[in-house]
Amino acid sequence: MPVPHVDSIAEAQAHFGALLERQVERVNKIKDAGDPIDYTQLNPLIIGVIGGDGIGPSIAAEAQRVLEDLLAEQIAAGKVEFRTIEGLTIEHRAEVLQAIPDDVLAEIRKCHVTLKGPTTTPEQGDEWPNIESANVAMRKELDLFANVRPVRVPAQGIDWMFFRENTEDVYAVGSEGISVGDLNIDFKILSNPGNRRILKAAFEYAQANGKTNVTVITKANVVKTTDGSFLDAARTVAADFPDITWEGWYIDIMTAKLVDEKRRRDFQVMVLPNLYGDILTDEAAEFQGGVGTAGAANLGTRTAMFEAIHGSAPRMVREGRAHFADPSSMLRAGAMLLSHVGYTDLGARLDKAMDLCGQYEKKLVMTGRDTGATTHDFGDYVLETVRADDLEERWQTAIDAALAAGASL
C-alpha cells in the first residue's frame, strides 16, 4: 500500500485536517483517563503472553516458562493466570490489513498485563502492505504512554532509567504522511497533557527510588514548537518536586555523553519524546550487552505491556536457528513485569540473576548458533541462578571483582 500522494495543496489540507481531528479526539481522551489500577488487588491477575513474529514465539515461551516457575505458588493458589495469545503475526495482520487484528485485540483486553515478543513492522517497498507497527498501535489502543527502559551495568557505574513518551511524536502518525507533488511530508505531534504525564511519571519514579536528578532531553533549540512544549512542561512539572534537580540536554550531545566514561555516571533518570527515546535507549542498551539483552515496560493507567526491544530476526527462523535465540530481553522484561504487579522481590532476584548470567559469570554463552547455548538451556541457567541461596553474595562478589579490575572506571 503506497504512501498517499496528492497533486494539490487543497487535497493536502483536507488530509491534514482529518489527521488533526483524530489527534484532538485522542488528546481529549488523555484528559479523561481514570485512576491507575492497583494490581495487588486483582484476583486472579491475568498475564497474557504474545509470541509475535520470527524468534518471538521461542523467546516468549521461554520467558513464560521462567515466570511460571517463579510464580508456581501463586498459580497453584489461583492468584495468577497465564494466557497464550495467538495471531499477532505479520501474516495475520497483513491478511486483515490491521496493525492489531480485532480478535487479537479482544484477547489482549481480557488480560491485566501482557508479555510480548518482537513483531515485524513493514517498511516502504517491502512485500507487506503499509500497515502500522503493531507496537505503535498497541501503545495507542491501550494508551501505554510510558516506555520505561532500565540499563544497569553496576561495574561501570551505570544505573539509568529512561522514560520515553510512547504514544506521540512522529510515531503517532507515522503511517499518515503525505506526498504533495515532489514534496514528502511526515508529521510530529506532541500534546501538553501527553508531555505532562510522561514527565510526571519520570519525576515520581525519581522521588520514589531515591534519585536526585532528572535529565530532560529534546532538540528545543531547533524544533521549537513541539520540543519546546516538552521543555515547558518540564518546568511546570519540576515545580512539584523541589527536592529533585533537573536539567535540559539536547539529543545530539546526549548521544555523545552516554559514551563519555566520566560524565555518563552522573545520569540517573532520563525523560524524552518518542523518537529520541527509541534511538537513545538502543544506544544505552549496548553498554549492557546489546539490544538483545534489554527489556522494556509500556505502562498505561489501566494496563501494561512488557516486551523485548529488539527485532524479530526472521533470518534466524529461515535458517532453523530460532531455538538458539537469546531470551535475555524477554527475561529482563519479565523481571519488570514482576516488579510492576507487586512481586518486587522476585523481580529484583530475576534482575540480579540476569546480571550474573549475562554480564559476569557467563557460564553459558549465547551466539545465536549451534556454537552457543540454546534458548531453553539459558532459561535453565537463569532459573538455577534465581533459586540459588547465595545469589546475593555471588552478585556482590561479581560486581566487586569487576570494580577492582577497573572495568571502564
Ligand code: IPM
Given for the second form:
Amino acid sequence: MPVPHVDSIAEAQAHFGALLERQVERVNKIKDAGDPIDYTQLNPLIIGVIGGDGIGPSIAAEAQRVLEDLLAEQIAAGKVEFRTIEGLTIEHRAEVLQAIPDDVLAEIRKCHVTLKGPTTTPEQGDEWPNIESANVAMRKELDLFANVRPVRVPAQGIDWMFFRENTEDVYAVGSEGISVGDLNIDFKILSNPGNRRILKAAFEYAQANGKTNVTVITKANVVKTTDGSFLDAARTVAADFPDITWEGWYIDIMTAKLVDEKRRRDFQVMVLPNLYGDILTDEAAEFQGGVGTAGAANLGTRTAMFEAIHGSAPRMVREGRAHFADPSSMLRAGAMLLSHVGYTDLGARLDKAMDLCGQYEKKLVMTGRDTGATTHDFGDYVLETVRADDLEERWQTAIDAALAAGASL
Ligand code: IPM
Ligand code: MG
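Form predicted alone done; form predicted in complex with the ligand now:
Next comes the full complex, and the chain you just saw is listed first.
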C-alpha cells in the first residue's frame, strides 16, 4: 500500500472528498456511543492478553503472571477469566495485509478488556508492507478515544496524569495522505465531539481524584482551525467544572517546562491532542525511568486496552537480548487495568510494588542486556514484592528516605 501519488489537483480533490465522507461518518458514530460499561457487573470478566511481537510476548507474559497471582481468588471463583490472543504479529499482519487480522480482531472483541504487548509498526522504506500501526488501528477500530498515561516520581513531587486524545489529529488518517506532484500532504483532523469527550474525561478524572487544575495543551496560536477548536472546547467543558481551574499552554513551552524542576511538580492533569500527547508522554516517562517503565490505558465507552507506551524493540530481538527486556511498562499497564475494572486496591498495590522495584529498592536492575536482570527474574521480584505483608511500610519508608536524601522537592 504505497502512499497514493496523483498528478492532478482534480484527482487529489477526489481523494480528499472520499476521505472527508468517511470522517463525517466516524464523527457521527461518536455522537451515538452508548453509556459506559460497568465492569463490576460482568461475570466472568474476560481479560485478553495479546503478546504482540518483538519483546512483546515475554513482557506481556510477566504481567499476566503477576495479574493472575493477584486475582487468583477471583479466577478460582470463576469471576475473572484470562484468554491468550495469538496472531497480532508483524509476520501475520504482513501476510494478510491487515493492521489487525480479522481473526485476531474477532478474538479481541470477545474480551471485555485486553492487555497488549507492543507490536512492530512499519514505516516507509522498511522491509514490511506499509500497513497501519496495530495500536493505531485498534484504538480506531474499538474507538478507544482516551489514552491515559500516568507518570509518577513520588520523591520528586511528580504525579502527572496525561489524557492524550487517541483517535484523531494526524493519526485519524495517517495512512491516507497523498502526494500531488511534488507536494506531500497529510491531514490533521479534530472534531468537536472528539475534543469534548477527551476534555470531559480529563476534567472528570481531576474532579474524582482530588486534583485542582487541568492543563490544556495545543499550538492554537499557529494551528488555528484544529488546535483552536480544542481550546474552544476546553472553555466550554471547563464551565461545567467550576471547582477545577485550568490553563491553556502551548506544546513548545510545555515541553520545556517539564524539565523545570521547580515548575513541573505543579502540573497535575494534562489533556492534549494525539500527536502532542505522543511526544510529551515519552518525555514525561523519562523522569520515571524511561518509556520502558510507563504503561498506558486506552479507554473507550465499551471496552479498554492496556499497553506499554514503547515499541517492540526489534533491535533487542535481533541482538538476542529479548529476554533482558524490562517488563515494567506492561506491569504498570496491568496495574491500570486492575483499577479500571474495579480492583482499585490491587492496582494501587501493584503500583507501589513497581515504585519499590523500579525506583527505590532496586534489588534487581534492568539494563536491557546481560549486565542486568532477565525479564523473568524481574517478574519474580515484582511478584515477591507485591505479595509481601510489609509492602505498605516498605513503600512509605522508601519514599521518606528518598525525600530525606534531598531529592529535589
Ligand atoms: C505510542 C506509540 C504509537 C503511537 C506508535 C507505535 C504508533 O508511539 O503508543 O505512543 O504513536 O501512538
Ligand atoms: Mg509514542
